[in-house]
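Just the one chain here, laid out as structure tokens, in the form predicted alone.
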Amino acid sequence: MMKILFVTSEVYPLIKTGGLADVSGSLPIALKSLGHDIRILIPGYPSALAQGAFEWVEAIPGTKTPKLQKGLLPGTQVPVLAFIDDIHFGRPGNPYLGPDGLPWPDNAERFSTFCHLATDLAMDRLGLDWKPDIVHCNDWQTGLIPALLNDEINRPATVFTIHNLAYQGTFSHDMFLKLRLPLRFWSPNALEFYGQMSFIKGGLVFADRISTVSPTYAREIQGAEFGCGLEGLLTHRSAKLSGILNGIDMADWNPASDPYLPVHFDREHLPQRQEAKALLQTAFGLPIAAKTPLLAWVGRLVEQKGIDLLVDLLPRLMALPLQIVLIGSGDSRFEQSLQHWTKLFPDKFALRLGYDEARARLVEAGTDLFLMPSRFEPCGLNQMYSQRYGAIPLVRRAGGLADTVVDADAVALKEGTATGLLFKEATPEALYDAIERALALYQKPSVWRAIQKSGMARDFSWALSAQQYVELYAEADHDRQT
């Protein structure tokens, strides 16, 4: 049994802005099921504390007030520790962005404080009488922890997971000085990155082992296209870099029992899925049309996700016999353009700005084709949800998308292994060709149904990935001792 401190800036269902929360809310459950003593550490956001039964940890010796509250991840026996710091985290709304949509100006101070607290917890200086064997850090908000722990005697081993290398936590040299970090950290071999301080470099340079969320993305980030300026460092540390595919909670994401769905089905009862399609069309104000192919998008409306490719195609797509529904928010120019198209084609195109869990799940359950034309995608989860729910994903061959979707080419169709459609180039034309290929397959109901059933049979659970993390932890601990 290992003792694992899992440090993250968000965890579902307590606080979520993206896929990091989903991973943080499911991987620890899988690790605990393998018999490990795992505890999650998060900042004490008011909205997160309001959703769980948290209570104060006993006061830290030598201090007047405790800094931690403890509870359980809802619906589980996984302990959660929340760092209580009202100055830095006692504010409502997005954990990273202010009401103006811009990053909080004190984000460096906020997450530096969080990292120092995590370091003290990892070294058992907070009176809990518990010292982890492994500290598992996630994304830039936790990047200083491996650097800080590197100076400690008899420290735990560290693992740092990159969920999205594009977000690096870079700040000015003045901010570096303000944080009162060791001056030796201001070096290209430590935190300095082209004249700025980079939180993520703390994890990449100092962690005993580095992981990212799919094997393909682990290879991609060692090249200039996806390395975000850090490809040299990642190539240098390639022997310590692993790609472990994210899993999903198969019990939560189950069309046969999903409480968000008004109708349930499984791979042996696909005709009931037509009812979900009709309900989806009704929910978005589209005509009920069982035989009209329905395309969907759920996600951020930003160029990384390829929304510009879809927008460029709308004049051509609206001339085809199909419907499109979108849920998301992001770049205002894309939001405005999409709103314009809903007015031009209200019977064919529907949009809901923002995010709504119930409608997002209804999309997965009712759409025929789920679009993910991402320019890069470290792992992606929606393509896995889609396959689970009988929606055929159409994705770009990048990152985790390439690792989780089997293209419906001639060989895969013949072997019965196809689960979706992939295209290579990030261009409108390549996306359009893939959509045309999908629409041709849609006209062959038996072939389409076979692709659906193949996707619904896939095992995307955390079982294999959690065991791979256990092996990675053992490697990290070995590296720490050598």
Given for the second form:
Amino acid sequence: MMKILFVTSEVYPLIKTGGLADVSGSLPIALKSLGHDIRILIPGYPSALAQGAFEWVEAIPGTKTPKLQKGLLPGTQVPVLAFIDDIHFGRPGNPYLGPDGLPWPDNAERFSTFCHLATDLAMDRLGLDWKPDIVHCNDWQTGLIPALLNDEINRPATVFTIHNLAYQGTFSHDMFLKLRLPLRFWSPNALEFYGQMSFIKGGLVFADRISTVSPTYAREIQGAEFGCGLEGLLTHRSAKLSGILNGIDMADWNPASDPYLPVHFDREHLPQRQEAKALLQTAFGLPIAAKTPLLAWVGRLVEQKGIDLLVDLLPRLMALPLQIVLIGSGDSRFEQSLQHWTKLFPDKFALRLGYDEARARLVEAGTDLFLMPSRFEPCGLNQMYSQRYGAIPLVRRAGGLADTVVDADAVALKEGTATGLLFKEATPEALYDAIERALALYQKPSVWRAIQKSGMARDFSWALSAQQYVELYAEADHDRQT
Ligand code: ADP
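Starting from the form predicted alone above, please write out the structure of the form predicted together with adenosine-5'-diphosphate (ADP).
After this comes the whole thing, all chains and molecules, with the earlier chain placed first.
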């Protein structure tokens, strides 16, 4: 049994902006069920605290005031510790962005304070009488922890997981000085990155082990195209870098019981899925049309996700007999052009700007085709949710998408292993060709159903990946000791 402190800036269902929250809300459950003593640490955002029954942690007399509240991850026995710091985290809204859509100006101070607190907790200096064997850090917001812990005697082992290398937490040299970090951290061998301070480098340089969320992405980030300037460092540390595919919470994401869904179905009852399609069309104000192929998009409207490829294609797609529904938010230029197209084709294209969990799930349950033309995708979750819900994913061959979707090529179709469609180039033409290929398959209902059923039969549970993390923790612990 290992004691694990899992440090994250978001965790579903308490606070979520993306896939990191899903991982943080499900991997710890799987690790706990393997018998490990795992505790999650998050910043105490008011909206997160409001969703769980949190209470103050009592300090052992004579120790520092912990500034911690404790609760349970809703519906589980996994303890969550929340760092209470009103100045830095006692504000409503997005964890990273202010109401103007820009990063909070004090993000460096906010997450530096969080990392210091996590370090104190990891060294059992907060009176909890609990010292983890492993500190598992996630993304740049936690990047300073391995750096700070590196200086400690008798420290826990550290693992740093990259959920998206494109977000690095870089700040000015002035900010570095303001944070009062050890001055030796200002070095290319530590946090300095082309004249700036990089939080993520704290994890990449100092963690005993680095992981990312798919084997393909682990390879991709060691090259210039996806390495975001860190490919040299990652190649240097490649012996310590591995890719472990994210799982999904198969109980939560289950079309047979999902409480968000108005109708339920499974792979033996696919005709009931038609009802979900009709409800989805209705929810989006589109005409109910059982035989019209329905395409969908859920996600951030940013270039990473290839939304520009879809926007580019809309004029051509609107000429085809199909419907498209889209939920997302992101760059305003994409939001505006999407709005423009819904006005032109209200019967074919419907849009919901913003974050909407219930609708996102109805989309997975009701759409025929789920589009994910990402330029890069560390793992991606939606393509797994889609397969589970009988929506056929159409994805770019990148990162975790390449590792989780089996293309409907002639061999896979013959062998019955196809679960989706993949395309290679990040161009509107390649996306269009893939959509045409999908529409041709849609005209063959028995083939379509077979692809749906293979996807629905796949096991994307955390069981295997959680076991791989346990092995990674053991390796990190071994490396720390040597
Ligand atoms: P990323 O973490 O890069 O945004 P992922 O596919 O890994 O992408 O995870 C995205 C998660 O966030 C999925 O659970 C997806 O359903 C959800 N999601 C993204 N945008 C929205 C939205 N606008 N409304 C509801 N859910 C969303």
